[in-house]
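Below, in structure tokens: the form predicted on its own, a single chain.
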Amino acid sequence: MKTARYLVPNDYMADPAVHVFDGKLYIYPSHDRESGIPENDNGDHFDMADYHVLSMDNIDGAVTDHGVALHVKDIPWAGRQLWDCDVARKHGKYYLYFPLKDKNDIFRIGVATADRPEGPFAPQPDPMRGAYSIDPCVLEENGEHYLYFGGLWGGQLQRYHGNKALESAALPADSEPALPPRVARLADNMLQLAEAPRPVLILGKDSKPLAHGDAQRRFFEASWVHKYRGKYYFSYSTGDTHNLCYATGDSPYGPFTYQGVLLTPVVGWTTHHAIVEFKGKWYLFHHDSVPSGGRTWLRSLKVVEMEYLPDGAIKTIEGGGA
């Protein structure tokens, strides 16, 4: 059984990106702090205020804070809440994408871009045109960049049909298809999608889409794409089961075969992660609230070494959670 690791000791902070920019491990995490507001089902108390960017040259060795890489403060169209981001590099400049809410409570996601992996990062003066919700998620595939995003409740994906938004949210009935996230081929400058988002398609061994009422299997959020012995593997949390778990496929655009739990629950509700390899092997980098004695939204950053099975399965870590 190998065992986690506590990354930032003296910080709350969680959900995760993670890459090896040149020989480096690069973390980019949000960044929990106390709110003062009720937890709730919109993530309310999530009331986090900017990014940190952490790096490390070993995964056993010392993690390197760089400081604020982007504050809430100076994105111009902001509002509050500034969840899970990703970064993806092309022709040497850095690109983070997030999720924050504008001033009128609906989540965007925005694009910030720096000269070097630890920022700080200068955001874009808009919104990106056609992306929504939460959580985005950057995969490089031969020169080209891919965004996933997407998460129920708080993360809003609810409140959209067909990439239009609703009147009202409407979640499906238990027997029908899960709401799937999304992903979009991103344009050759990075700041905006180069196609219309596309459902992400999460099918059972049967090959029918995962219903909405399997809340142990279906989508809720954390969408992350990594790529084994030529496979594609989305990983993704169940959210109010507290799941984290994966599927597979042939393209970027999925279908994606579901193929079991890759992390059981952890203390404190959220789950959220990256899977990344370094120096020959894989790592699995998530949060729990442990430290904070549970409080959901007060998380701290965990790694572990992540194991494949011959046959491409991934060996279940046990997450310590109820």
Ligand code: FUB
Given for the second form:
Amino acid sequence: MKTARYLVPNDYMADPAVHVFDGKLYIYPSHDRESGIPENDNGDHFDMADYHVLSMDNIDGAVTDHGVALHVKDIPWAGRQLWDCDVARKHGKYYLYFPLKDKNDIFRIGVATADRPEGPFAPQPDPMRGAYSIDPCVLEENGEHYLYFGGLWGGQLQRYHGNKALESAALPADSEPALPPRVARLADNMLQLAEAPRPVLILGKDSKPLAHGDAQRRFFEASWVHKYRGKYYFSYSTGDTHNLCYATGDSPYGPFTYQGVLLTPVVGWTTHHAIVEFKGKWYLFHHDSVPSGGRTWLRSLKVVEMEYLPDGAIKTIEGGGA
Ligand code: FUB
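Next up, can you give the form predicted together with the ligand of this protein, since the form predicted on its own came first?
In what comes next, the whole complex appears, and the chain from above leads the way.
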């Protein structure tokens, strides 16, 4: 597959997390809807209320929508906005990590569990302790699971410093290091963090953290981690400059060294993705707003095959946006 394929032509879905469980591909997207909320920098117009799980036996084959896997009305601490989620498996159980604003409009990260990859998922009564902001993503490595999270602006990462909530949000000056995403190992029961979150450092080739003013390269949101030929690839969105970039490192905790753009901007404001190997080929799952005529909050899922260069670099894919 060399040209991108839209996966769900009759619905709006975005922010794919993708995993292969027992030889089948499972996609965990956000489920966009028209809520009528005006667009703003806080992302209030991304007012999603449920998750659906999709599955595929083959990359070119049918996409099965398994229906509602979790609804906001079933989450006891819910305020609003179910954003990008991810799923991990341990001992035959499935754990869905999701960001949601609580009743005070603060993004928290919750966990819901299921016996099957497609759910339905039953939420825990309270959000996780010690996790905050948005866009959880889980890496499994040698039987341990690592939870990455964080996102700027409406994702509220600028409200935290040293894992403590600030009195008032503070973005760094342009010359200061960019705000890092966070990572923490998950506890054995997968329901809480096993340790305090650590900053994920993204360094330039000069071994210095990328600066906040380096907007074409610095982290904004949409963490994803995969492993290729023994290296960890941390990929992410630069948000307001709309690139999907990647950085590589030797440990799940980083540091990661910036390598390049893997997807140029798409049509729509957000860009968000998952990278997965399936049946011996590598794929980039992502979204754009072409089918909705550019409405940034109504996004459509896509998949395209990726290519690695001999040195492990990812060949840049053109997103088709501005
Ligand atoms: O879908 C809502 C938010 O938009 C996600 O959490 C971000 O990564 C961005 O894609």
